[in-house]
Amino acid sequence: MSITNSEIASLFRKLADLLDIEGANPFRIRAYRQAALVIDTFPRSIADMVANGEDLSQLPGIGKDLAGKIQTIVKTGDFPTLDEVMERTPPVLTDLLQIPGLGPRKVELLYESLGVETLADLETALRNGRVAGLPGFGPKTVSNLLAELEKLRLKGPEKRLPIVEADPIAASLIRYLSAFEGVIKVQMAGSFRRRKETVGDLDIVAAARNGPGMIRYFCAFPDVRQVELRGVTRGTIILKSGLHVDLRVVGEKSYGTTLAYFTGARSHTISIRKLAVKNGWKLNEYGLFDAAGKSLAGADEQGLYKAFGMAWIPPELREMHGEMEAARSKNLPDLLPENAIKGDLRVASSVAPLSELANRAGALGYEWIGIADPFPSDRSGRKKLQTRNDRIDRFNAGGAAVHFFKTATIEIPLNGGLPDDSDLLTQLDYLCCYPANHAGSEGADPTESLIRTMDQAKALDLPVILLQLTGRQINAQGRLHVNLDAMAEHAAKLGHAIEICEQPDQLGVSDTQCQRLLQKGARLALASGAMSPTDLSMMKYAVWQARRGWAESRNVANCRHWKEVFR
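Where the form is predicted in complex with the DNA, what structure does this chain have on its own?
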């Protein structure tokens, strides 16, 4: 079984952490971290690229040296550089870095002077008073560390929150802050504004006449468990759910540069700052200034990007995945708007009666909905699906404003294809096919069976939507090893589509995978995957992820009139 991108990235991160504790050249450490980030979010399998003999030093942030190290890791499974460092510095030390307030310098000091290696060592040293004597460790630090250790024991390491769950929390925070007297502007920033699939915390930026007052007001938010930090321009609270929320308040003239800065992503922000330095300018939260200190931009983001000869970049694209070049050459995508969605491609019939679904669809501005139920394997199941199909036909014949498609979800076994039931299959408008992903299929490659399925469906003149291609789960990597390039090219050739869906147990392709699929000419199908009426709103999050994947309306089947969805 070949090594995954995230496994390679973890090795580099581990090395960077250990070098950090050793006090190595910080720029070298940054290079390893940067490479880890690039590898982690890269849409293709690095191991496959090595097998194909492709030149890895073409990847951003990866030069000749790192390309060679990656090759060694992929081919031999060994990482000699990491082994050497682990001989000098105990690898378990990186566990200590997860404690807020403990950075590499303090970890090094604890290890060198007290021999502290593990979390248990740390607790003992804190309790018997040996830590308190160290330079930089006062009584406050000791009690903070004990509190953090307790938190870690109770809750485990902080997990990232799905944006689906963060969305209502963000909305309530913005509602609360908008009610502050003296607020001029306030909005979400950070990874939430970039619509990342999961968020680690929430960042909010505001312009206000009374900054410190607004921070105090923020710290009094009803759902606060603890105020972590309360400064003049910045506050951090921890909600009862454990979620960290940051607020920065600046003057109106700095709102745009502050918003841009705290929207990130970090690599995107750094790259803009580098452009400023190159021009002899200075960019910080408070504005963009020339050498004489004259303000060139600050109040809004448009002005900031314009100063560099770029179009305004939508937050979803600010990930250093090619957006800077596209903005400079005026080639940014015209991102899929939420209101361009004309229908939902996969809704279970159990959600509601057709008439009620039609009402809900109308309220969402939809023209059509695809009704999807599991494809049956026995006689009674066939009968039920046929009855459902008849019901849909009768409803459509009634001339309602909303059209319903008949479809079914079909699990494609490894080494298999479509079920041998063309009578029933051809009663459907299209098929929703997903690769088998049971316990024990980790690392399996469903590419061949899915290609076969696409061919079989084409012979029956049936369009296919491919779901759950990589077996991804929130907070975990994909469990299937599908060749996405091959999927995209074959689907494009035959007129099939690939799904984006944000139901936690039915995840579609990720943002960077989406971007890659579009480059290969694939068409996207967005679905709520709804099993209940409120789930219909999950479409919003599919749109967000499609936007992160550079999707335009023309790439998305959902933007078409019902007669043309699969043309």
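Rather than the form predicted in complex with the DNA that you just supplied, could I have the structure of the form predicted on its own?
Left out here are the partners and the other molecules; the chain alone remains.
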């Protein structure tokens, strides 16, 4: 199928917008806009004219240079001039240009002044009043932009993919690119490398001996729906799922700086660049250079941070939550390693028979598993839980390598506490308690009932793990308003713990909330929440989130031998 006039015009308009952001020659920008208008409204097919060998320079406003560019687009499907500009343009700017009312000048102002990195960043800046302080963004403009963002939300383009779902896609891409003959190094960057709970797209950085060849190979990825950009050092594809993937290919001497440049949150990267300017240096994705142009760093990230007198900062921490100061003082946390996990604190008994579950746990290097079922509300349920407890006791008595804990999940109603069933409660090794989160409780504060629950459990000598304290869900707002500081302080005082469990439809505490919990002395409990055998692998996402929250092994109950988990 030949390219349409409107598609050619769209490429010219996109080029004009990006050149406008760069502050290019206004006559050049105007020429591309005029050419787009002529092409879009021309009554004949431009592609047919090229096929017939007709002279496009005879069209109004189309000189020989533009005619040559149009011929290249029609014959090859590529637009090298646009590719070159896009390679030096942060991808986020093209995303912001899709918002009606945001022209190139305003996009540049948002990007440079406020560090707006995503559509979500834009909405936050609009709602907290930061945008209103910029020239050209009056109350009506702010209101209109919020309305346009709401329209986009209803259409679904801002839906972010849970990292649980993005992970296998990223792994598939890395396996594919690693098979390219000329590749030297290849790694995910962006929000995925920072292990954010959701990602809007995927960014990949590679070092290769044949950059253009690797870009062509990348664009031939089997799951591609559309190739959006195929340049010399950069390619952008849209997968069949609709997910955008961007690849940057550089030389080995620039790999570390490029990886850092496209990994850190926008605010983190800006902070690094300001340090370079302060020292009279120049920093870009190709390296760090002194005033004379001598390379100071580039091949690896460690060298880049060392040049600024800092320790290497793990990707998960590059969010401007205090990591720069900690890196300067060599006081960064020794982040929790995935292989430090000795057990899973919450797995449903329906996952598999205990013997099979023990084998699976052993294969993961676990020493123990917590079997969690809902606490019963009637006699038949009590009998069922008692039977389960007896079964676990018999299995543990057999001397298996994997120990099983007996636990139960209990919903704590507002203004409530533990069930009045101390005989059954005290048979358990610990409790998994979560606040009621029904529609009628929206905006309610379950803090008091949870503190009461922790006190009651302490009286029974039962450790508690607090679950689902925020009610957060992916692509939705949380409905609970719990006092996390009070929860953390009381849990730390009584020896209880707070869970991190990252499920596709349910998020635990955020990264910054996790930091606060640890600062208050709380202990973390990690769980897969497995409802099937394959769900046991979900533990790694809880580890990722704990790392984003600055957790170390000493902060996590899962890193202890089964006899010491709650000591």
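In this text, the rigid core denotes the largest set of C-alpha atoms whose superposition between the two forms falls within 1.5 Å. Positions refer to the first chain, counted from 1. For clarity, every value in this text was computed on a predicted model and none was experimentally measured.
Asker: Is there a C-alpha shift of 2 Å or more at residue 15 between the two forms once the rigid core is superposed?
Answerer: Comparing forms between the two forms, the residue 15 CA shifts at least 2 Å.
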